[in-house]
Amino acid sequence: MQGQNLTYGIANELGIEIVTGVYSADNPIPIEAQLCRKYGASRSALREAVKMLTAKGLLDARPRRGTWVQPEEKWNLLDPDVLGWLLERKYSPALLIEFTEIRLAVEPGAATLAARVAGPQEKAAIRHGIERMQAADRGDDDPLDSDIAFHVAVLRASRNRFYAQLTGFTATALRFSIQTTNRYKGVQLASIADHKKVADAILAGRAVAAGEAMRKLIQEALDLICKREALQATRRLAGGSAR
């Protein structure tokens, strides 16, 4: 949902404003006419943007009652656009922990399946992901992109459409997660070894081992985040500089 044209641009801006909490019960969405003025757009373009956000669970429009932001539990958080908007402007350690928690369940499941059903092409993609991570370690590839490529390859290799669907979600989450936790400083080597254990298990068809290796990998990431947060809390208490 890039700003390739006016409608998409409005959807983007409005989407960000909504998920960052600009509108609520006491500060509702302006009526169509005002929104048109605000974005300098016609009703057609604006209404189409609003309909896109409605489809993603962010808005609800009814005649005479106006257009309202839906309660947060109706937002389609698994939609990469929605998740992206949320992450782009609103840093939240809680959110980071929450999606690492769900990755802790999902990715081992995908790895287990992948070990059972992955074909030659899918296995090649996983192997290639590991190679890219190794290349990144030598400075020949991007560490973030290669990491994401590996996790996406595993999800795809599960040959399950719902896991495959989570690639967009995972890629967005991972990009944000890694950027904010900002690893790649010495942890890299150990991390590659852990990733390689997962890959080896999948390639060898050892389903249980693959799941377990993936679980450990993500559990480590979760522990790291929690430790960091605790640390920052301590610093805040001590009056130190924490973000």
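I have the form predicted together with a further copy of the same chain already, so could you send the form predicted alone?
No partners, no molecules, just the chain.
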């Protein structure tokens, strides 16, 4: 790796190590000279990587005080990199539930707004998302990528800058959550019919119907996750009682 690639590579490796607990307040990151040797990097490249992680809330650095890991509540969980690193951890039902709860709070509103304000380009992207999902059903596209493309298109169709800012976060987390919920359902494809209800309502300008269709879609996913986790908790409890 060279230049910016080296800097991003260092930030990625350090980010994963921080989020997965290799480094923490109780186990500080090595000093600058050690990290330079570890990554074969100059001090300037390392410092740029530290700046990136500081901006994401994972690190803090002060002259003469060094660099230290910030507590998790300081991390920018809406940053796609941070979320991606969090997903490097052992599977966490709690994280999946929290993410789906955020989707439930955000995406129905975006769908409602999209039905009111989406222009020709945004509507074309939503149609294309559904067409890709239909192609995936035939084996001609990737099921996961096409599903993500649809949800991102709806966020962008809202023409709301704040919803649009969540596209990177949403795409990163959906890659994890869709795989998990599909595994729970025992299928590899999302319900095209349910997604098409959202799309049809947006394209027809039916704002209330669009929001409700999106809410139903996400609520079903959340109910599935919670039901599965409750079942697993019952099994763990039964297993503990049997010992």
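Since the structure is predicted, the reported quantities are computational estimates derived from the model, not experimental observations. For the two forms, the rigid core is made up of the largest set of C-alpha atoms that agree within 1.5 Å on superposition. Numbering follows the first chain given and starts at 1.
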After the core is matched up, is the C-alpha of residue 205 off by 2 Å or more between these two forms?
no
Here the CA of residue 66, compared between these two forms on the core, is shifted in angstrom by 2.4
